[in-house]
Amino acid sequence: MGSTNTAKVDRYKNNFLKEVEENVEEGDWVRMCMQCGVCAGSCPLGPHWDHPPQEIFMMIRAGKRDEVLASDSMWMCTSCYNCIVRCPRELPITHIMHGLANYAHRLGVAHQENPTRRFAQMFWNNVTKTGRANELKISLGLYFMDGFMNGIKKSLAMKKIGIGMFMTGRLDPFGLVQGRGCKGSGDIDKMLKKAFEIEDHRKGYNS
């Protein structure tokens, strides 16, 4: 009878609360929510949602781990922090967010053709080869990433904005300034590498 009952209990038992608070940045804070629902009204993409912040942190409660991380509500966040401004409890939702979104990223479960995740990736991926970001490259980036048409009729209808902000100097369109790393550009794979090991360590020893 007393092994029924523990059984029962187990299977009740939040294991997806506990992974997020030991793997996801702030983390700790989601038990903390009372649902009043301030943030995804502070949001604004809050109409845009699948499921606003204070609804991922009851499906975490409830343990259901595949829809959050498949969830594409986490890469929304644009980080105005309206939502940390105006939380009564002060919970730091636009960091639990992007810990949640990275989380997922790391598992390999996040959507590939998000199109938030991917921008986030060639951003990444961009800035980190020479420690600033060419904002040319980027944009090209952004503007194909979906394909050449795509890219050319994206280009066309912002090419009133692309004159504007290359005749107030706010453009570079040859990558001539933008295109140069920063001093001690070499050693940012020493630093990602260092930041990589803590991570690691952290992560073997919270398990």
Second form
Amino acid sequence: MGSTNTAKVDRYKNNFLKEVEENVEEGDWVRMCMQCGVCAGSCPLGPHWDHPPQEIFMMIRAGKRDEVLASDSMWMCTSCYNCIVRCPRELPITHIMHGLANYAHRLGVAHQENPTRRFAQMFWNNVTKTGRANELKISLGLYFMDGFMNGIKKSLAMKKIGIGMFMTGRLDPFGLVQGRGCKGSGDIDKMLKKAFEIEDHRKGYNS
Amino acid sequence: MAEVVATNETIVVVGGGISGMTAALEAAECGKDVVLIEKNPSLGGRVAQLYKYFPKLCRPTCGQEINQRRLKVNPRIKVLTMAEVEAVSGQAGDYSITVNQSPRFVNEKCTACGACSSAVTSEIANPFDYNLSKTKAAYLPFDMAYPQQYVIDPSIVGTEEGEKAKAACSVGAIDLEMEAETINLKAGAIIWATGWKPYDAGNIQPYGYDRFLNVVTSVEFERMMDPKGPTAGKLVRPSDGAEAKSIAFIQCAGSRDRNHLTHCSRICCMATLKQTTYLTEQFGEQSEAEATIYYIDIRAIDRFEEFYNRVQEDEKVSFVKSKVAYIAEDKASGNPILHGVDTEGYNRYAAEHDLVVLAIGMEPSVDINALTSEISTDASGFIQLDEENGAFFGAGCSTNPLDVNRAVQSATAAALRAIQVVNQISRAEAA
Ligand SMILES: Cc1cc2nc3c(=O)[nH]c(=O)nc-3n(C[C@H](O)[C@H](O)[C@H](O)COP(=O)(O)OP(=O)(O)OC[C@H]3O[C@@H](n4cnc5c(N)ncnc54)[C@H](O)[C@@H]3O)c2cc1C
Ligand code: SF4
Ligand code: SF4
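Could you give the coordinates for the form predicted together with the partner chain, as opposed to the form predicted alone above?
Below is the whole assembly, all chains and molecules, this chain first.
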């Protein structure tokens, strides 16, 4: 992946805006931003992340490539759509944020510690393994993400919900050892491989 | 109703604001016959509702007085008030216009003594104050109204109140039998000076105009400064009548926004800069009163830059480069709290003020395409100058959001164009 990142840097030199326009989903909207600040002020997560969308868009234009791609902002987006609804220029802000997250991730330069990103990766690994989400592994993985003691605490706190899920058949108690897969999980593997191939080819990753 | 004689050499002007009055006067003073149609009971339009107007900060009354004097001495202009154009057909040089005139219930004999008004007790919402105040159901629209003729509201016609008003009039000017009339006119050219209206602030959901008492519009703010206005000239809060000493102005309220009006309303920046001077006027140089302007960018067009510079020097006025994201209300104090992030430093703020003034956008007052399909308009519905329009000419704010100076220029241009059309007709008829 590192090689892809270097290739992109070489290709776009200092024109990060162009790189975003050509590689990031809905990235060609970025130049439409008039820096009014409505999105930044509308985001419920706004106070808790590095850069509000308004700032991210200005940083893209200013060529702050490393700071943008490593920002935790796009991982904090909860898709509430408040910004899209209010943006006077109708920028698809939520989609751009997810596009940036995806791009940074594929280049291997995304924010390392951000819990949302780590959870997303965990979920992906879990669900693509057998083609079916293994709730027990996901939950435990999430609870123990920040260390053993924390994990125990969280598991106890969530006990009631866990039992409820078990009673309604949503949680397989043997998930840790065996776990139910879906039929033909091998075909899912093939599908995903093909999808990656197409995306890599289109977006020039891994090359 | 007196006969209105109109031929295809007549110029009809629709709308009696500053633009319509100007166009009508210019054409008539060049010797053309003009019919001026105004839907309100008085001429004057929205300028009459301003407290003062930039750049010189004079009261609108002086300009109005000059125009009224010109009107009174000019026999070529026939003014129809409370009249609205219903339909238009025909082509350049030969238009037929259907006008509906509502009954005023008061005729030309009225001396504006006000006896009828004193005689009645019923009240109606006062549109001149954007319905922030009430007026008697027998009323003069405003002090400088033209014509100087009272109006009886239809709600008291056929009631005891109506009879009381009639009995109080010593010159027999009240005629409760008056009925709506349809008037058919001919015209060679039509000048549309139908002006603008404020954008419906209730549509801007995050600003809570419809929920928070202390959020008002810029047009309402103008009325508040007027000694004859809804607050008798006091800058007080609608919620509790307390003096509004910390006032926030929010620019582009409804303008430059794909969810509302896409165009820049052009005047609202200057209107806000002007309105900040009202604070000093009201509370004095030494007071702690302060204005904060929240803006995307300030558009003080060409020579207004100077005005802008002067306001920037005023220590009572601060500028925050940010479009406010949303307003919340402090329940206990009724204070609006403005939330946003500024563009110069990306600082998050939650700013509490006494009163918020929305610098509301301007949109065309009528959907001109509903009246006649022949007219070409831009994406916002403003009338464009277009050969295809035949002898329809826009004047003033029906063509663009304009200040008074530019509206008057545009009206003079429209008058000249209309004059050319009717000159051609009279030449053809003479040949
Ligand atoms: C908050 C604010 C403050 C402002 N302050 C200033 C200032 O300080 N200085 C300045 O230069 N400008 C100012 N302006 C701009 C100013 O109001 C306009 O330039 C002016 O009103 C334009 O006049 P007009 O005649 O074109 O339109 P209007 O004033 O809107 O007049 C139009 C007239 O047409 C009539 N009409 C509408 N439809 C019909 C119909 N179908 N049939 C018959 N009649 C009809 C209306 O009743 C009205 O009388 C301000 C604007 C705003 C929003
Ligand atoms: S709301 Fe839209 S125009 Fe305003 S800063 Fe955000 S993205 Fe840019
Ligand atoms: S004049 Fe100023 S406040 Fe009005 S729409 Fe334009 S930029 Fe916004």
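Numbering follows the first chain given and starts at 1. Because the structure is a prediction, the values reported are computed rather than measured. We call the rigid core the largest set of C-alpha positions that still match within 1.5 Å between the two forms.
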(message) Does C87 shift between the two forms by 2 angstroms or more at the C-alpha, the core having been superposed?
(response) no
(request) Please say whether, between the two forms, the C-alpha of H98 moves by 2 Å or more once the core is aligned. (result) no
